[in-house]
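This document starts with one chain, in the form predicted alone, laid out as structure tokens.
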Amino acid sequence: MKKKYNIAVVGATGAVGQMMIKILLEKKFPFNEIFLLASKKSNGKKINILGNQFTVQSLDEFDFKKVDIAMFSAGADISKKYAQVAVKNNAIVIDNTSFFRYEENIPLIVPEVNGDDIIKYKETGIISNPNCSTIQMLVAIKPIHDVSKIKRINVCTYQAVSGSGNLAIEELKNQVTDFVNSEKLKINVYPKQIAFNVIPQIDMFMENGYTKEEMKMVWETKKILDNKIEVNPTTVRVPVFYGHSEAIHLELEKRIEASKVKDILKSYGNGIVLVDEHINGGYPCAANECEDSNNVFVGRIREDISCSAGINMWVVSNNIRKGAAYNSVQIAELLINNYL
């Protein structure tokens, strides 16, 4: 009989936490019990997901001895406070926040890219989930890097408001309604209005003029894929609910024709879906292909006319699914299939 596992989802009332539960159910993950954990104010709250009703428990009072795998998605401060508590009670932590990502002895995992590195979890009991924008980019470019090493990445992201959580989703909805009704827009989550606008700032500014979101893509690409790759990112928030889009420009060690890149991605599979036709609409978009999908969609593949060994591409994926919850569940699957 297949072994079953007890799972805790920390941050279960948030967008990513609820998606984690949904994907665990969709994939028929072999769980015995799922414990939904959140702050004291949510204790006793009922949540219905795919026809299953769950009751939220207070994280403060929870005994992690009941748990085999604890999936955290409640912010870095919560992970800082409770992840080690879970580990001390013999639970393995899969952390979706930024808190552990840059610690050398904690694996930062995109299963399609560096799944074998997961074994390093045995040192600390913690596995870190990368940033959403990094995940989809690395899934798309890994097969290319295997054929011709990537020297440099220029990337511009166009990121959905769901990356900022439920309050940001509500802010966009409310601003659109207020705009249509000619009412004053209320601005709380973002520094400027997000409705009918694009904001070239995600997270705080660093000393070098880049934002923290941009530097996450630099640090994480080097840690996960190849420390020699140079990354030049600009991250932008756009008025889209779900799905991040990225314009990626690769400088390679040796030239690969665009047709060859398409063949590489087609044959690779592994969560990559090619949508690339030179016709109106022959490319993936956030509101179309990726809304309910765990895949990474790639289109607009072409040779860079300004660089002798360059490739341009357009990459779209659901930031709450593959960019967060689904990647975490994939990590849990690697754990139970290979290590538990």
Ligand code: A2P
Given for the second form:
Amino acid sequence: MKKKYNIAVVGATGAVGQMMIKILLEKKFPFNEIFLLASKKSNGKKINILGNQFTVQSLDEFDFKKVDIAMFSAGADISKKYAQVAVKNNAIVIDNTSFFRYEENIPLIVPEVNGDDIIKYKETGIISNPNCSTIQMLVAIKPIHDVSKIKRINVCTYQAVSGSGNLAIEELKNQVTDFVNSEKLKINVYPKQIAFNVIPQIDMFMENGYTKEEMKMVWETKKILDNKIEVNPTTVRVPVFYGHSEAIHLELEKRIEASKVKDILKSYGNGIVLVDEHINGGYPCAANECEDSNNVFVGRIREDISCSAGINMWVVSNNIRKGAAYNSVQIAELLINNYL
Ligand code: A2P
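Having seen the form predicted alone, please provide the structure of the form predicted together with adenosine-2'-5'-diphosphate.
Once more the chain from above appears, this time first in line as the rest of the complex follows.
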């Protein structure tokens, strides 16, 4: 293990990129230098994060030879074009986009679930960070799967706009203001207005009628946790800034009582926080629990009254932190602690 590492953050002006830098600082990641990379238009821009001043550089002209680990979060097209450039210059890539996720020889890692798979990075120099909705679901259900195998998951998501980046955050703010002022709403990022609305489409439609976000949950659950698990997802965008919520219904091989599930999750620790009381407000909510937290919050645990070995739960987590930036930094920590 080297003492200190040079890190590049690609997409450093974006919602996830900014959070990556914040978490590297919060976790006191052993870095020499963090290089902030973005498009040409951001070249020279000064950014202050937790009292540290950084200058953004243009990705086009950057020399990856200076870097040990490159964390990409600037969209799939940028990963397609530049991830291999970083690898050729001996940087290890942690990619937050979906571009490499489904390639067999590229590990797709949630450290609490399949951290050991990271060793496969040696084949390609690339590690993929999963989709935000998949990460929080798998963290919450892994300890249950360890006790009684999950056969099938029905999941409906309620996803925050920050998952679509800074432009989407602005779009929700602007639409709320325009709505209150009785002005015409401007619609650019989403297919319909997101203010005071609920949109049952995330990412593009696939041939089977599911959206790509939904199929990501199917493919990634199988790749990360267990290929035998069947997943039936509906993913929905809601007018929330930060924090995805998920109503998850599990069909298990053997029945476990709800109280036992609560005990399993409570004693598991490892990033899971149980908020489950049968009182008003005794459950996690995006705007309350997620703000500065890297945890996955679980509540509303109940036995499914319509099937013999079913468990229902409500899972909430900050999509920009555990769903993206924090998970990527955890991967970087696994790397330096075990392989570099
Ligand atoms: P920039 O601000 O210079 O456009 P978000 O997901 O929040 O929308 O952020 C997207 C990130 O990807 C931003 O940091 C953005 O930088 C970066 N990005 C977009 N296009 C490019 C590009 N062609 N080269 C490098 N970075 C890019």
